[in-house]
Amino acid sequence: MSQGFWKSIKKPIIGLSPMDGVTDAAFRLIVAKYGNPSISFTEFTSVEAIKYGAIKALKAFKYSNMERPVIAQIYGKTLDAFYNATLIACEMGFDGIDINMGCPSKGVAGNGAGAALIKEPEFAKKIIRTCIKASKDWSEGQNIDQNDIHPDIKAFLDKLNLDFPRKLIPISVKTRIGFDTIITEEWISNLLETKPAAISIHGRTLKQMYSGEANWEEIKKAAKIIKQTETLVLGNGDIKNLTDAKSKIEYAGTDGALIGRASFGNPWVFNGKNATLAEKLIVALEQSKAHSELLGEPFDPIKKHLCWYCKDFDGAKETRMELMQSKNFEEVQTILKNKISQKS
């Protein structure tokens, strides 16, 4: 088992959840350059997309080497199309690549993907063993022409000129605690078999999605078998805040955990920090310019971040519907200048 990263980072880790449509290179960038969080995951990348060569699927592997250390996060259900996946996350220099074993989604588990993959544990296991052995090999040379990668992945990559050091880059899960029973310590010990570098692990089955709430007793008996061997563990789910972030992490014994919704229109949130709302709007104005030039087209995706950051204040509702209505950067600098003259 390789633990690259893992085996030195400072403890407690306090990290962002990879949310998909919502944690994208734009929304990374402001969290690490305003919450300096310990960790960051990309929105989860279909292997299938990447193996047929789709180059969009590839635009959620954008980052910056502010938020190192930056770990792929990967999903899908075909061994082959993983493998390859691993070494594109490897040739692009990602810290870590993390395998979605966790999505609830109809999209997702319904095809036999993510959260599914809890029924089929033998195949969870061969999934993680594929990915270990692609960042073995990268390491040992590998390279992705010798390889079955779509010939237009291989163009986009020969584009980058990339050359990061070859090493071994660490795996590591996400999950949650069942399909549609709770069987945390048989899962948990199914996935350990195969010595990932790192488990994180949602507090609620597929079944619950996102509704009640996470149960952190669950978690809380999954880190007693994780801290039997080198894995390090991380609790997920209905964390409010930093301090709420360190008690759960106190009382489950875990190494850590990972803040997802909290941290919508708040990337303070990993420091503790109560931002002023001119500050609020300045950043929100901020992402959306990152989201313009790291993105770009389409523009939608950025206004549900605009109207998180736009709350509790007098006028919210208005610019709040203003800023849905808007249609580019140009537009929305318009919007918040104004409201950023009034606030502050």
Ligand SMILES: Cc1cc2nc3c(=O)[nH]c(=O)nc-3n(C[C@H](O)[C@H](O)[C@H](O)COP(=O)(O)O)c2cc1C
Second form
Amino acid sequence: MSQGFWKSIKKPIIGLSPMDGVTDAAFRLIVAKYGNPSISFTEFTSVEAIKYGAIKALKAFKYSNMERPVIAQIYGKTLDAFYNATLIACEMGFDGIDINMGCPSKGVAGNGAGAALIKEPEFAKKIIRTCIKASKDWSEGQNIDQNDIHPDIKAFLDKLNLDFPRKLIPISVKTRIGFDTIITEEWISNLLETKPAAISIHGRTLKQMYSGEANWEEIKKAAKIIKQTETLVLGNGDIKNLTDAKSKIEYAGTDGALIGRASFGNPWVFNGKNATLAEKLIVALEQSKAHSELLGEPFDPIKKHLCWYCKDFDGAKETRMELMQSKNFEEVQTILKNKISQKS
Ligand SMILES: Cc1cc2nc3c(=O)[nH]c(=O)nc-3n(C[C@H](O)[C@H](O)[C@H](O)COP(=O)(O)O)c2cc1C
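Given the form predicted on its own above, what does the protein look like in the form predicted together with this ligand?
Complete assembly follows, chain above in first position.
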């Protein structure tokens, strides 16, 4: 097993959880700058989409060096596609690669990927072993040209002129405590047979989706088993702030935790700073600019972020409505600069 950066990372590890439609390159950059989490994950990317040449899927793999260690998250159900996606993520210079075995959505789990893999423990292990092998092969010089990688993806990578040093990139897994019933110990023991570098565990079953409370008692049980190995364990679910993260980590005995929804409009959640309204509006504007520069069109995905920053002040609702009507960075700039001058 390669532990890579996980081996020397400072504990407790408090990371930005992967969130599709949220943890894009612009948000991760802002979180890295204002919150400085221990690690960040990209949104998940379909290995099959990469296999079929969807360049759009690689948009999720954009990152800035400030985010390091930065981990590419992938999902799917096809072994050769996992192999190729791992090679590509290694080639793109990621510090780690994470396999999603926790997504409950119909489009993912309904299709046999994500949390559906909890029902396929043998196949889940094959996926992890495939990714570990791809990382090893890449570290030993395996070239993406030698593989059956879609020509559009090859052309895209060629243009980037990548030349990262060959080394073993660690493979981790993010999962849940069960499919329809809680099977934490059985499932985690199964995953540990493949010796992943880390396991992040969200304390809910697939069936629970996001309802009820995350079960940190089960995370504690998982941590007890994982701590007997070299694999690191991160707990996840319902963390509200930095103090809450530290107390949950201590309660469950994990190496750290991942924070998801509490980071919405609050990149400072990782360092506990209480940002003023003016600071929030300035950062909203900065993220909007980063979105235009790094991600370009479509512009709409930034709007939910802007609304998350614009809360709890007189006229917040009207500001959010104005932002929802905006079409580009320039329009957002006019709206927010006006508010910033009123509120500072
Ligand atoms: C909008 C949204 C998108 C998500 N996308 C992903 C994803 O791409 N990969 C993943 O492993 N988990 C994903 N999750 C799950 C989160 O990473 C996290 O496990 C979950 O939100 C619980 O943590 P929290 O209570 O701190 O938000 C997503 C969650 C949300 C709310």
